[in-house]
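Heads up, the chain below is alone and in the form predicted on its own; it's given as structure tokens.
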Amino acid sequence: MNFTFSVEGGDFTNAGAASSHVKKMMKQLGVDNGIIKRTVVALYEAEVNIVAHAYNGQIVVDIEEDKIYIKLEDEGPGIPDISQAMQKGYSTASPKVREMGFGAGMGLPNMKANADILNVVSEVNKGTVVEITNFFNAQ
């Protein structure tokens, strides 16, 4: 089962709305509700940083029988120091988005928290990929 959504940065009225679509087929299949909540939060987080921080993104969701894969692909400013990033509180989100409640410096961490494996590439003045692999069996 694959779904792929475009992410507009910038467009907070419908960030959430790959989460939201990813935890119905997820519930409709069955899948553990403990795997659910760890993707879906994942997932938003993943999805909320393109919002807030890249021009434009791409979500694709692989669902197979034993895992889920997401691969989230946005061209923006990208990440000069990843390891910096992943620290909890580091945030380089604008005056603007932290207004909105968002930029806590907490999204790269909760993504490492919440899933199996997690990739993330990226590029400076091109953008990033972020890769989120959730087994639905224990490995």
Given for the second form:
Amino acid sequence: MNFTFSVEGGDFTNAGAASSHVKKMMKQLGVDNGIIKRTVVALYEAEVNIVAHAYNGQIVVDIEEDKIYIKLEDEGPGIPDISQAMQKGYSTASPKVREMGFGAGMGLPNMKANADILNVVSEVNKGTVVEITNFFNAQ
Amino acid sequence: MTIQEIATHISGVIVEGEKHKIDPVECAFASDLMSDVLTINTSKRIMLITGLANLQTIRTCEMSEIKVILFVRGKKVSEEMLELAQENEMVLIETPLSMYRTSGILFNLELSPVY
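Next, give the form predicted together with the partner chain, keeping in mind that what was shown is the form predicted on its own.
The complete assembly is shown below, putting the previous chain first.
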């Protein structure tokens, strides 16, 4: 089962709409609530990151029998140092993003904590690709 | 403690979800930082106490499975926040009291912290 969502940079009104849709789909499929929460928290943080930092992006969601795979690809400034961005408290967010309750340097650590597999690849001045995989039989 | 009891003790007004007013709340978490809210265990019936009143507050609670939000410092719920809250069957409460005062009152009434 495949879905694709578009995300606009700076569009805080719709930030989270894709995550909300994915949550509803997973509920309909009867996925365990704990796994749904981990998945949508990781996805929501990643979606907010596109809105907060990138010009635009695309989210592709693939739900299979045993797992959900999500690929978020954006066009944006990229992340110069991913290991630095993975540290709690490191952030380059704008005041606008902080007003929304984000930008405290928790996004990537939260994604890592809630994903069974997390891959982040980024190229400066081009964009970032985030891949999240969660297995449905995980404890 | 029920939602109605909470509202009464902090001079609050239930602006959405009146029909859930006798539902119990087991514990509370106070934060304006949504990334922090996303880290907490929400297996119990949690209420978020926050001074951050925007659409992302509602979205964050939707993702976190938090059904009750208490807005402090006189923050007002917007029309679009109300719609999203209705869609997710949430309860929204407004109080003019500060976050510290609100939390202190509810803590004294033995509403448990999340941790």
